[in-house]
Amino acid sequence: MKLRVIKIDFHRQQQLLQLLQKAQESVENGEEVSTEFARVLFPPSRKEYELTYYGKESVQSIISKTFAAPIQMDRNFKGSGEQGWINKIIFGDNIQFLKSLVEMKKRGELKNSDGTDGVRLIYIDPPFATKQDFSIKDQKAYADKLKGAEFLEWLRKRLVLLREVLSDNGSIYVHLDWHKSHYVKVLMDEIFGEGNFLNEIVWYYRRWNIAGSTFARNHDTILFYEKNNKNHVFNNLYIPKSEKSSGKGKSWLSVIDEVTGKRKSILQDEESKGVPMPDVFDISMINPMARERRDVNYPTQKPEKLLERIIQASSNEGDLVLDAFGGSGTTAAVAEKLGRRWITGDVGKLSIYTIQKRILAIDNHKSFAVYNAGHYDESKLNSFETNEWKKFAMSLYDVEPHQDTIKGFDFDGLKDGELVKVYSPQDFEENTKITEDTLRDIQMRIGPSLGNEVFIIAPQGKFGLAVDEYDNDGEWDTTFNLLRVPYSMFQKFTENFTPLKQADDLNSVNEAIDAVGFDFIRPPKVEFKVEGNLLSILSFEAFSRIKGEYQSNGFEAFSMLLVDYSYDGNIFVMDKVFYQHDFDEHNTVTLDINKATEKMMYIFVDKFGNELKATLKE
C-alpha cells in the first residue's frame, strides 16, 4: 500500500518540532505526555465538527469487532407466519443481537412485505431517558450506572449497528429527555448525517406541576432522521378536525397558534383533511387508572398514542418495525395491532413477560416467538441438522463462513484470517473422537498451508484432548485451538465476557448495561413453600460463568419472582412481579389469593437471566 505524503508549510514545520522537543522533556522527567499534544500532532483527518471523547471508537471497528449472537428460538406462539416470517421478541443484549440482525439482514432475511431488505422504522427509548435515572437531585443514580463518555460510547455502538439494519428508505426516531439530547444530537448527526435530520419532535404531556426554583418539564424529544436523504417512507398526518359551520362547503378549523400560544380559527375546505401534524405532540401521559396502564403496569411505559402517530407516519401495512430496547412492549403492541411485521428485544426477563403477556392479550395476534440471543438452551442445540448446526456453532465464535478444500481436506470458515473446521454432532459415529491423531493426520496432509493457527469447533464431549490448545509440543509451527460447544474454557475466549443482569428492584428495570460474550442457561436450584397466602424462598442456588469459570450464588443472586395466579397448564400470563427487594428477612412474600386459580406458575430468575419454572395447585 503506497502511503500519502503530505507536505507541511514552515510554520507547521516549526510547531511540529518545538511540541516534539517538550515531549521528549516531559518523557526524560518521568512525566506523562500531555494530551493536548496529540491534537496538534495528529489533527483529525475530518475537517467539521464532531463530539470527541474518550474510548471513541472508528464506525468500522464497532462493526467487525462487536460479536453476533445467533437468535435460538425458545417459544413459539401460533406457528411459522405469514409468508415465512415470524415477529420476534429477543432476550439478549442489543450490541449482540443487532449485529446478527445486519447479518441477517445480508442474507436476505429481514424482510418488509414488499420484499425491500432491512427495517423500515426504528423506534428506541434508551435507558437514560426513564425517570428512574434522574430522579434525585444529586444525580447519584445516573453516576451509579454509565457517566459522560462512556455512556454515550455505549449508545453510539448501539445507534451505529441500528443505521445498518435500517432499509435503503427507512428512518429512525430516538426518544430522549432534557438531560442528554443535545449529545446524542450531534453523535446522530455524525452516524445519519446531519442532513438526513429531519424534525426535533416535542412530545408535551400535562402533569401536576408544583412550583420550584425551575419552569416545570412537561416534555421530551424525539430526533428523527431518515437514513438516505429525501428518500424515506413519510405518510402525512392531520390535526383532527374541529368544525364550526360556516355556510355550504366551509369549514372553521380550530388550532393553536405557534406564536402567541392562543387558539384561533382558520377557515377550510370541507374536503380538507385539517392542518398537517406539527413537530409538537401533546399527548397525554397514561392516566394512573386506565386500562393500559393496569393492564402493563411497567415503570417505564409511554403511551400507545404515541407509538401510534410515529409508526402510521414512517411505515406501511406488512413494513418492519423495531425497537432495541423494548420495555413494556408499547412499539411491539402497536405495531401489532397496525399490521406492521416487528422485531423488539431487552435484557431484561420482566420486559420479556411483559411483551409476551402483551401481544397475546391482542384478538387475533400474528405469529410470534421468543428468542435467546447470547443466552442459550444446550438442549436444543441437537435438534439443528448438520448444517444448522455448524452455523450456530460459527456464529458463537464468530467465525465467518468460508468453504475451502485444501490437498482434499474441507474447511468451513476463516476466523481472524485462520482456518476454521467444524465438526457436527453428525459426523461422529459411536465412541469416536477428536483426538491426537486426529490433528496430527490434518497436520501431515496440509503442512504449511495451515498457518500459524487452526481452529477446531466440536461438541462439548467429541474432544478426547483434555487441553484448549495443541502443537505436539511445540514441536509444530501450527497451533491447534480447540474451541468447545457449548463453551469452551480457553481463557482467551472467556476473558471479555460479562453475564447478563437482572433487576432486583423497580428501580434497576431499566439500567443500561453490556454483556457481551455467550452462555448455556443454567437454571437456578430453588426450594420454596406455599403456605396460605405466603410464600418463602427456602434456599437459593444460582449459577454464572464470570472469565471461563462458573461461580455458585445463594439469594444474594435471586432477581425475581414472576407469578401466573390462573396458569392454563400451556402458556405463562404474568399477573404479578415480585423483585427480591420486595421480601422480607425470611425471604417470605405475600401472594394474592384472591387472584389464585386451582393451579398456579411461579417463574424464579437469578441476575443472570436463568429461570426456574414452577407450579402448585392452591
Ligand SMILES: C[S@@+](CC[C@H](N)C(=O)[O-])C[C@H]1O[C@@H](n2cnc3c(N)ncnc32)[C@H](O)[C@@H]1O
The other form holds:
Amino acid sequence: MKLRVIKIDFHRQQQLLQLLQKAQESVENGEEVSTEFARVLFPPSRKEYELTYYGKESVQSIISKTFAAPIQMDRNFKGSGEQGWINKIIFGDNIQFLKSLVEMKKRGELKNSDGTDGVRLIYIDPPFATKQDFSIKDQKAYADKLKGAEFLEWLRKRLVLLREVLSDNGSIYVHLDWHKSHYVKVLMDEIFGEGNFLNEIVWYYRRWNIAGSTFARNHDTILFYEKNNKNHVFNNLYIPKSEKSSGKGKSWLSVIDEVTGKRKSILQDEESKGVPMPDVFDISMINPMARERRDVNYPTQKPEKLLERIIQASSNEGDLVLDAFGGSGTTAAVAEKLGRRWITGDVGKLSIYTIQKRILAIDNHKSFAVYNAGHYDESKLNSFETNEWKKFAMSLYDVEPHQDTIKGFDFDGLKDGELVKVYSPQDFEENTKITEDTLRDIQMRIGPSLGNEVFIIAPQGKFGLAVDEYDNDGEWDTTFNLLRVPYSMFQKFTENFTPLKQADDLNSVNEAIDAVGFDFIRPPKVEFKVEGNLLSILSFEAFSRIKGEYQSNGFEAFSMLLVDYSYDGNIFVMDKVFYQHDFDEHNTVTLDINKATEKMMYIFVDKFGNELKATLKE
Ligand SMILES: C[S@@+](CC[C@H](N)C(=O)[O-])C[C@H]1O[C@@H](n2cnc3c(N)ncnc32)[C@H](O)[C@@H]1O
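Could the form predicted in complex with the ligand be given as well, to go with the form predicted on its own?
Next comes the full complex, this chain leading.
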C-alpha cells in the first residue's frame, strides 16, 4: 500500500491544533463544533464560490439517480380543435414526473412552435419553507416540514431537472418571497449560470397593513433566468394604462433616462406602444369577490394577470409552458387562454381536481388529460398494446429505446450501453415462459456480439427462472439480467419508498412533499351514509405499503372528501372539499343541501392519494 505524504507548513499545523483544541472544548461543553472547523480542515477545492450545506448532492448524481416515473393516462377530456398534442395534468411528485419529461424531450415528444425540443417556458411557485399563514378563515399557522438546508436541497433537485426539460431558447421564472429568495438566487446562479440571470422581478401588491416594527411586506420576488446565452424568446410588453400617472387627457410617465440617469417625463401618444415594462409588477392580490377567486378558491392561488405577463413575454402561441407546482392551475388556465400548450402537475389530489374543473370551465378549451406518475392502475397496464407496454417497461428501467437487429434477432433498447430485449404480455402464447432454453437460444444465435451483459425485460410471471441473473453457472461469457415488470420494482424501491402524502386540513395543502417510488392504486374501503344534510363515514380503511407489504389504516389515513353536488353522470366537477379536520368526533360533516341535486358524487381520498368514487342517489 502506498502512503501519501501530506506536507503541512508550520502555520497550518498551529492553526489545526488550535482548532482541534477548540472543537474538543466545544464537545466537552456539549456545544456545537464551529463551522469554521470544517472550512479550515477541508478548504473548498474550487476557486469559485458556492452555497454549501449538509446533504448537497452533485448535479450528475441527481440526474442519474432520480427515478423516472412514466406517466399513465387516467382520464381524458376532449376539447375543441385537434392539435395532435394533449395538454397534461400530472398527479405525482414532480421530481419523478420531471425526470419522465426529460426522457420525453429526448424522444422528441416535447416540441415548441419553432420545432425546438423541450418546453419554452417554466414558471414555478413552490411552497416556501417557512411557517406561514395561508388560511384566511381560521388564521392557523401552516407548518412546513422541510427546513433550511433540507428545503434548499429539495428545491435544488427539482431545479436541476427543470433545466434539463427547458428548451435551449427557453426561460424559467421562480416565484419566491423574502424568506428564501436570496439562497435560491445563489442556487439558480450555480445551476443556470450567473450569466443567464435576466431579472429579479418584484411583484408588488397593495394590501391593508397593520402597523408594526418593520416596513409592511408587500412584495414577492420572481427570479427570471434564460437557459443559454441571451437567445431566449422575449416579447416586449408595455405598461398598461392603469399603471401610468396621467395628465389631463394625456398620459405622462415619469422615467429615469438610461443614458443621463436623470428623471424625465414621457408623453404617451396613442401611436406609440408606451414604455417598456419595468421589473416591478404592480398587480393586486386576487380580490375575494373576483370571479377568479370565487370559481377556484385554492390557498396560495396567484392572479391570472401575473401569469399573463410572464407567458406573453416569454413564449409564443403554440409553445409549451410548464408549471411543476400546479396548485390551482393558474399557469395552465392562462396558457390555455393565450393559445399556448401546457403541462402542469401537483402532488395533491385537491389541486388536480381544482385544475381539471378550472380548465373545463374555459370556453373552447383544447383536449387535455389527467395522468398518474408513480401511482399506477395495474389493470390498465395489463391492457396496454405491445408497443405501449414496451415503452412503459423501458422507462421504468431507464432504458434508452434503440431498435437493433443482430443475426435476425430484434433488440429494443440500450441500458448503460448494453443490449435490452423486451417481451410484452402479447408476445407469449398460453403457458409459454422465458426459460433457460430461451436464453440459451439467444446466446447460441448471437454469440460474442451479445457483450458481457444483456437485459431481458418481461412481465412478472412470464419468467420460468426464479433468479435475477443467469450465466449458466459461469459457462457463458454473457450474463442475462432478468427484469420483471412490475413486481421487481417493489423490491427495488422497498428500501427507500416514501409514499405520497395528502393534506388533511387547509393549512397542509401547501406542504412541500417528497415522495419517491412506485405503487399501485388501491382504493380505500369506505362505508358512509347521508341523512338529511349530514354525511357520516361509518368505516374507512386505506392500504399503504410499508416494507413491501400492504398495511391497512383506519380513519387517521383519511385525507379529504370531494363533492360534486350536481354530478352529470360523466364528469366530476368539484364543488366542495371537506378535509379530515372538518369532520366532527362522529366522523360527520354538514353538506350544503341547498346545492344538492338528485345526483351527487363523492370522492373519498386517502393520505396516500388513492380515491374511492361513490354516488348514493341513482
Ligand atoms: C404555492 S402552491 C402553487 C400555487 C399556484 N401557483 C397557483 O396559482 O395556484 C404550491 C403547490 O406545490 C405543491 N407541491 C408540493 N410539493 C410538491 C411536489 N413534490 N411535487 C409537485 N407538487 C408539489 C403543493 O401541493 C401546492 O399545491
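Between two forms, the rigid core is defined as the largest C-alpha subset superposing within 1.5 Å. Since we're looking at a predicted model, the values are computed, not measured. Residue numbers count along the first chain shown, from 1.
Once the cores line up, the CA of Val420 ends up 2 angstroms or more apart between these two forms. Relative to the superposed core, Asp279 undergoes a Cα shift smaller than 2 Å between these two forms. Taking 2 Å as the criterion, Tyr183 does not count as shifted between these two forms: its C-alpha moves by less than this amount when the rigid core is aligned.
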